[in-house]
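In structure tokens, the next block holds one chain alone, the form predicted alone.
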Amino acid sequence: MNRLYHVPLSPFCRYVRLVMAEKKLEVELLEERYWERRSEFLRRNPAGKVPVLAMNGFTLADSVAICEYLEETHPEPPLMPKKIPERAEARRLVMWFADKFHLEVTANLLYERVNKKITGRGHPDSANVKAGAKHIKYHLDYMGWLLDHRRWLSGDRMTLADFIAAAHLSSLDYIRDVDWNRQPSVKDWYAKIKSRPAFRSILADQVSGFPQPPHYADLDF
């Protein structure tokens, strides 16, 4: 069995699920509190972070390291196009949520209203959170710029790049902090994306302390 160590709202763990279940990749999801740093733990990551995947009596962390892993063992369906410029866009929008959306939106509301709660480090910095809500407005309208241009994030087909932009905005959903009418080529693509099958399991999510909203599951919203 593929074992995944995750924590439910991480996008980067939410990112290898929807992944894993859009390529119908059983997994079985073990919760880690990865800040404990738990020695078993840390000998499977020694950063200590999720996500980490055990499979095929392979270990291997970093949430885009895994997704590549698995697009290239597990092609079908293709989440990468099949041109280089193409596969090159691809990568750009992927390292753009995993690197500039999270440290500009991401980190500064989930993990300031939310991790900071869970992991017990205190109360959230509200600079960090006026930040935040700033910032995913560029966000929310660099997205809606490329999606008036294209089918999809990165071009004409779903890709990589997909799963990761909706799995951080996810996240923000569920703590109410994406605000759908500002773009609303952003919140069509975001009704597509959410009505697969893979996303079945984001969308059953619950964490303790914060209730989901009323349209975090709804598939009309």
Second form
2 protein chains.
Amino acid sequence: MNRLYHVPLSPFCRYVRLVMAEKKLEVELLEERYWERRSEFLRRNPAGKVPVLAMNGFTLADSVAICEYLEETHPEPPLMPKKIPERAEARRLVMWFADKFHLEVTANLLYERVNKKITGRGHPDSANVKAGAKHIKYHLDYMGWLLDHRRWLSGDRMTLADFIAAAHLSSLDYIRDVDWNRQPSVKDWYAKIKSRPAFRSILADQVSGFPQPPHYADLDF
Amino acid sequence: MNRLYHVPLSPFCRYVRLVMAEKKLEVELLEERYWERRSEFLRRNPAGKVPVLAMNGFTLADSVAICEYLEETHPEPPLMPKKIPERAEARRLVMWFADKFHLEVTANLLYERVNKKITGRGHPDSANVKAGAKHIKYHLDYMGWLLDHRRWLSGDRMTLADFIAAAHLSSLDYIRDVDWNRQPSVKDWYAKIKSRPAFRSILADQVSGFPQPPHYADLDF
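We have the form predicted alone; now please give the form predicted in complex with a further copy of the same chain.
Full assembly next; the chain just shown is listed first.
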């Protein structure tokens, strides 16, 4: 059985969960309090971070590396384009969310509001929350611009870029930090991806101390 | 002609330069003051960052996406393993440097000492420099551990992981922030990769206001 060491609201863990579900790969989810730095966990991933995937006798770390691995070992349904320049565009956007969106938005909102509390590191820093709330507007606008020109974020087909973007937005949606009225094309795109069976596990997540808001699992949000 | 928008000490630009040189791809280097946010540059990369590569009629952004593109379009010499699990290990380490090493070390040392001055954002924050100086020790030790067990960082063959690691260390070496005596296996590894013809352009870099230290370009450092 495949095993994923994760935390429920981590967008990077959700990225792996979504891609595995889309590819119909079963996985046992094991919650890992990575901030406690268990020595057995650190042996699996010296970076000390989730997600870590135990699969086919290998231990895989880093969500970007894991999802490329899943795509190479389980190419159906394809979540990367066939043409090389289109693959570069999908990867550019994967890295956009793994790097820029993560640092400008997710770290400022989710990590301040949720991770600090869960890991016992005090209260949210309001300057960071304010910066995150400002940045998410620009990111939603950029996604809106892309989706006004393309069916999916990186082109005509759904790719890994859509799943990493949806993973980040789903975690932020859980704490009510996404203004779905800002960009109609982003809302339409999220409604499409949220309706996929692959999303079910994520919509069922419940995090102690952070009750799920009513719209979160509603497909007509 | 391929054109790379870059800044000389950016480890991510150096990563692309090294990989292109290793694959014998010529490229014209254009220095881009990305912090001035030229509108033409922002059109090429809305992330507002270097490197950006104009190649084969496409504009490519993000060093991780660019190097995967170079590997797919110019597979010789191969810088990714053939076997899928080994590819996952190479990508895990690429992301280690793109993410963890970058945030814990490069941002605290290079960006504090050099980028702040060049972009007119004041003096280095000594707490950050101290944190970077502490973190680089752990990273060198981890690299040392890997290189005590493997010929190259991700296994028996040189991969993209070696080039992104060498790119980061070369930028830090330019500002004398690498203690080469800490881990003999890391020094041996760096001596091997530094001697490659692909490294020549990077060893010739001169940055105004930051004179090149004598050991930097010396192959017997």
